[in-house]
Structures are given as C-alpha cells and as structure tokens.
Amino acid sequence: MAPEILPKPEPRIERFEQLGFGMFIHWGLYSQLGKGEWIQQIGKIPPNDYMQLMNTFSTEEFDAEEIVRIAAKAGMKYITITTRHHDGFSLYDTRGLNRYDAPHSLAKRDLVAEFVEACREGGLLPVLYHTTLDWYEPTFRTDFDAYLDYLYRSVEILCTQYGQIGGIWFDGNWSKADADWKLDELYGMIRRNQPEALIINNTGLGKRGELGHPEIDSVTYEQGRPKPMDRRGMSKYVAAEMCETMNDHWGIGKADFMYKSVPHFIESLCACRKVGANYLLNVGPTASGKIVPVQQSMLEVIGQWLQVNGKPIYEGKPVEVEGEGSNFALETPDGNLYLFIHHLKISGHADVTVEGGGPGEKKFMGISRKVESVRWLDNGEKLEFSQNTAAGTFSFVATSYSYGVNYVVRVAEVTFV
C-alpha cells in the first residue's frame, strides 16, 4: 500500500511555523478593575456601569514601541493583541459602527493603529485577536443574522484600514456551538483583503486541537500542551499553536500571585517546538497599558535562554528520532540535529549542591547517519558518543552543568560526516 501523501504548507503557514514564539496581549476596559478579562460577566456588573470605564480608560502608559521592544528582547517574533474582547469594547476606531471604542474613550487614541505600526517598525508580525461573541452588542442575543453583519463589518475594518497584518485570531464561536456563523463569508472577506493573513479560530478549553473550517490555518491549544499533528489525508497543511497565561488570568489580576515559573515557560516552549507548534505566551498589561515588572522580567530571562538555544527553536522541525523520557530532537535545514535534554543536574561540592549529578548516557533511536561530533550549545563542550548506524541507535554522554549554571533544558548540537 502506497503511503499517504502529506500536504505541503502554504507559504504563510510555513512562515508562521518558523516564528515559533509570540506574545499574547489581553488588555481592555476590564484591566482597570484588575480582576481578569471576564469580570463583567463573572462579577455581574450591569452594562451601563461597566460602560462608564470608558471615561477612565486613560492609556497613558501604553507605549506600543516599548511593548515591541520587550517582546523582541524575549525572543518573540509576533504579537497577538485583543482588538475587541468579549465585553465588546474595541481598541480600534470602529468608524461609525458604534462609539464603544478607544477613540471615544478618555484615551482618544486608535491603539490598534499604534500597535500595528510599532510591530512593523520593530520587525514583529502583528496579529489581531477579535472576539466573535459580544456582551455589549444587543443583536448577539436578539438578532443573530444582524449581529453577524456587525461582526463582518468590524473585522472588515481591521482588514482594510491598517495595512498588511499577520492574521486574525478569533475567539468565541464555542458560545453558540450549533449556530451558523457564516464563516464562508467572513473568511472569504479576509482572504480577499488580506491574502497573506493567517486565520485562526480558538476552539477553547474543551476542544483543544480540533480543526474547524477549511480556511483555518492553525489549530489552537488553549492552556494545554499540543500533541503531534497527524496530517495524513488532510487536504491542507494546518499549523498548531498553544496559548498560555503567566498566572491564572489573561487580563491583569492584581491579586493573582499564582505565577508559573521561568522553567515552566522554557519547558512549554520546548514542548511546543517538539511537535512543530508555536508558543503564544500571554501578558496582561495594567489599566494604563504597561506590562507589569514580574512579567517583563520573566520574559527577559526566556530571551536570555533563546540567545543561546534559539537556532533550533526557530529553524528546527520535528524529526523521527526518539529520545528517552522528555528528551527529543529537532533538525535544522543545514542537516544538523539538536537534542533537547531535560532534568540534568548541577555538579559541585556536596555542601552547596542539591542532588548534584554527574555525567549520564542519553539514548536516541532513529539516527542512521554517521555522526561527526556532539557539543553543548551553551559552552561548546565536545561530548563523547557512540552509535550503531545499521540499527539507528545513538547515545552520548551528557555532562552535568557546572556550578552556577542551569539552562532547564540543555541542547546538544549533532553534526554529521
């Protein structure tokens, strides 16, 4: 039986996969309350009371250029921002659809225009999140066809008034799972106006990795590590992306101290790239638009890790090489193999080193090419190895970190004869 032919990625999808790591930004009126992005509904705030937040939405610390610099320093290659979240308030000029937008707030600014321009100047791809459910627009509840026309015209503004964009990231179809969202019309309009833009529609917590409409360019894994994509029999190559919060909220939670760790983020990034997926890590700016120091600092440390290990993260692709446990391999276009090693220990004096570990053999299956050398990316140390090319078995001696060093996930570069 002939093997099934795998689809080839369209250029926009291939470029997206090479970006690898991006920033998600959840910011809006809800940020002033500091209790997360769903506070209007969860807190049962009357619509008229909630709308008054427009009058205090000052945005004086929102500096799109600074945010782009923070993202770039973290090694991020694109940014996805909430142009309109479920509360229905828009960070962009809705151009007469309503007055519930940033230009009509205290800010009196088109924040999306500033964001897109800053991304272009900083060399990052701007992606625009847009809700599909809406707590503000009454037709969402009373006349769904009229609402879909409103949604269409809203997205059309983003596709026609801000130059070339990287994509549209939808979220909310799960709110009316059985409804006809008229996606052929909506996605067709995007393709006409933004042929290079990605179309992503978040399938939510309960349906991670599910593929929806044929025009979708990437499946999503909200708050859950992605699985390998089985593209056999697919009519189109589809990418994958995991989005994750730094603590328990997307929008800022001023009293949410349940921050995940930098090692968690590094391991999540590696887990995504292991299966060829992108990692979209969220920040929730303050009411006035500034990324909080703890989030900024953690991003900076991730960027330091990527300065050492970035090549295989951005250029590497999954390969049929199996490691033990969490260890895995990626292959770069130059033919080199990169082995990602978890759970190494630090070597040092017993009085100052907790569970210090020495060198250990790390085994891989599926390497049949003759290996020339193996070295750590972080210090260039050459490592001992052995292999059986006929059997495809390979192992190398992974030395422990020297005292004062721990990369969480350590990467070895393998070159071939």
The other form holds:
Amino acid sequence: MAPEILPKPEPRIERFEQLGFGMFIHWGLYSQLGKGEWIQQIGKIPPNDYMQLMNTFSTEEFDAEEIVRIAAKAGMKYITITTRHHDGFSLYDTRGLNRYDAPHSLAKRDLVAEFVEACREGGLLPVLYHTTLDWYEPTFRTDFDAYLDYLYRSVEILCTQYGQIGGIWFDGNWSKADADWKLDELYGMIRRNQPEALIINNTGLGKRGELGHPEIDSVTYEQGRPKPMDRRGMSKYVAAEMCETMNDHWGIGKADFMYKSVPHFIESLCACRKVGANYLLNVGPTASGKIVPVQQSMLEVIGQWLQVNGKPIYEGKPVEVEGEGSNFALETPDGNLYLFIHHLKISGHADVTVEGGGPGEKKFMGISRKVESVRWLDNGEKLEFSQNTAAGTFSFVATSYSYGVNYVVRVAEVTFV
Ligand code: GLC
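Since the structure above is the form predicted on its own, I would like to see how the form predicted together with ligand GLC looks, so please show that one next.
The complete assembly is shown below, putting the previous chain first.
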C-alpha cells in the first residue's frame, strides 16, 4: 500500500469514534476498602484474606439502570465496566470456572448481566473491561498455559452469555510484556462470537498510544492526552481512546480529595475530540454500588455543556485547520466547521467580573472555502469575520461571555457559501 493512502475504518470502529464520550466504572471487592483498586497488592493483603470481602459485598445500592441514566445525562454514549479486575474477582457468573464471582458473594447477583441489560435498554453500548493479569489465580504464576486457558474460557463466557456486547477492554498484558499471550486465539474467539465487538488492550502508562496486535481496534492513552495519529500507510484504521480518573484513583479512594475540575474534564474531552479520540471518564462507585455524589454532580455539568455543544463533539472530525494556542476546529459531515475557543472572559461590571484579554480576534489557518456566517452555538450571536480564501487565513471577533455565563470552551459554528 502506498504510504499516502489512508485506511478506511471498519464500521464498528467508525461507530465507536462517533460515540466520543464514555463512562469507565471501576468497581469490585476493593471498593469496600475505599483505597483504590490496587489495595490488595499495595497494602500486601494476603489473597485469601482479601477474598473474604466476598462475604460483605452486598451491592445493595448497585442499580445498573440508574448508572445508565447518569451516564446518558452526562452525554456519555458507552460504559466500560470492570467485569474482572487484577484481584481476580468477577462481577459476572463464571459458571463453574471458579467461586470468586458475584453470584457466590453476599450479592448473589450476576452484575454484568444487569449491567448489559440496562445499557441495552438505555441505548448505551456496554464494553467489558477484563483483566489479563491475576493476583489470585495461582496458575498465573505457576502454569501460564493453564492460566491462558482459564482466561480464554472466562472471556468466552462474556462473549457468549450476554448477547451482543460493545467490546472487550483488556488490561494487564504489560505485567508480562515478553510472554506469549496467545492473542490470536483469544481475539479470534472474540471475532467469531462477537463480530461487532471492539477489541482494546490497554498499553498502560508507559506505552500510551502504542499499536499492538493487528486485531486491536483502538489504542489507549491512560491518564494522558492523545496525540494525532498518522494513519497513512497503516493496514488498518485504528481508533484512539483516552481514559482518565476524576481524582487520583480508579476504584474509590475515600480519602482522595484530589479532584480535578469540570473545566479540566471539558478541556480533556475537547483535547480528545481535537485528534478524533474518545474520552473515557472514570467513576469509582461506593462499596454498595452507588456513584459518589461529587462525581455525579460533575458529570451532570459536563452533560449540560454537551447539551449545548454536543453536535461537533459527536459528529465532528479533525481537519487541516490550525487555531492559535489550544483553539482548534472540527468539521461535521454537513460541511460546517466548528471552532473551539478557550480562555474567553465574562463581560459585565468591572466591580464583579475578572478583566482580561480573552475576547477579540481569533485567527485560523487553512480555511479556503468562502464563509457565509459565524455564530456562537450557545446563544446564536452572529460574529464578525474576515478571510482571505487564497491564503486560507480567517479570523473572527470572539465576544466575551455575557454576565452569568462561562462555558470554559466556547464553540463557534461556521457555515459556508
Ligand atoms: C491501570 C491499572 C488499573 C486500571 C487501569 C485503567 O492499568 O493497573 O488498575 O484499571 O489502569 O486504565
């Protein structure tokens, strides 16, 4: 294939990119301890003591329908849930493979069945996170071939017992980077049973954005802003996804106050979409399965932002148009251009609003079509502009927010003659 040729995305990958924004859920036995999902390992808890947490895993506040409602209200289009994390405990019925699963816990429920059902009802895509490394299953250390068979059969359950699923999101191959994980077999089984399901395998903090096995449908950026991907000459179009925590832990950290802000999340979402990547924002529900109020509230605000600015976030694609600083452009299939403007200020009374050089002329390069109109998406205000189509230069006069308003990132819609 000539290097300048761009691969076309397969339909499942194209659909995934259009989802844009998803919810990550880290929830399991560890949620009862409230110190993150790695506490068994980092706190050196003997695995058998740790598994006693099954006897108190009540899950009485886990309401999959409610979680789907919260995600949908936030503008999220898919949910990725930890069906089994590194501790080895499964939220799904392992159907005799082992006893370390939710049906054998105090909960006595197949939480994955409830989750998949609720996603389907609510119109969101269910994606199933599954660990590949295991701190509990002894064969992981003693007999890797036997372990891989166990892993295969575990994933096979997810691919055959829950109807159509959106994807499998693996995590943990980085723990034995040089091992032969027999991925052809594992991924082949997924493709056979779930041809529409995405296959993702987290490359971790150390190797963000790295391409892996040819069956992988999306690269991952754990806790880091995605970079533009040069897909010329690639044999397959691969998507990108950035996952991020709201504070410093995936699983609930009860004493972790290091919360990022709503502006941070809006900017992360924009930074992802700028390069065509998805944004997977994590929640760590409580021991009993409820989304923590502060997380829920922030998600609601993001949802309000998306109510106003969602169209280009979901439908927009990166274009060869350059803004200044973090300002950027996306193009939607109807041919409109959307300009994302950061750092605007509120105008109003000098005694109450913070002054500063936010508003004014915003310049872009690479717009050669003749512009018809420019207006803010949030209030429809028409904006003055000038352009030189031959040079591809364009600028418009960004007004400030009126008193009472600050969208963090403001979007201008550009239509063409
Ligand atoms: C890391 C962690 C894991 C977490 C994941 C989320 O790989 O090991 O705990 O689930 O990141 O991306």
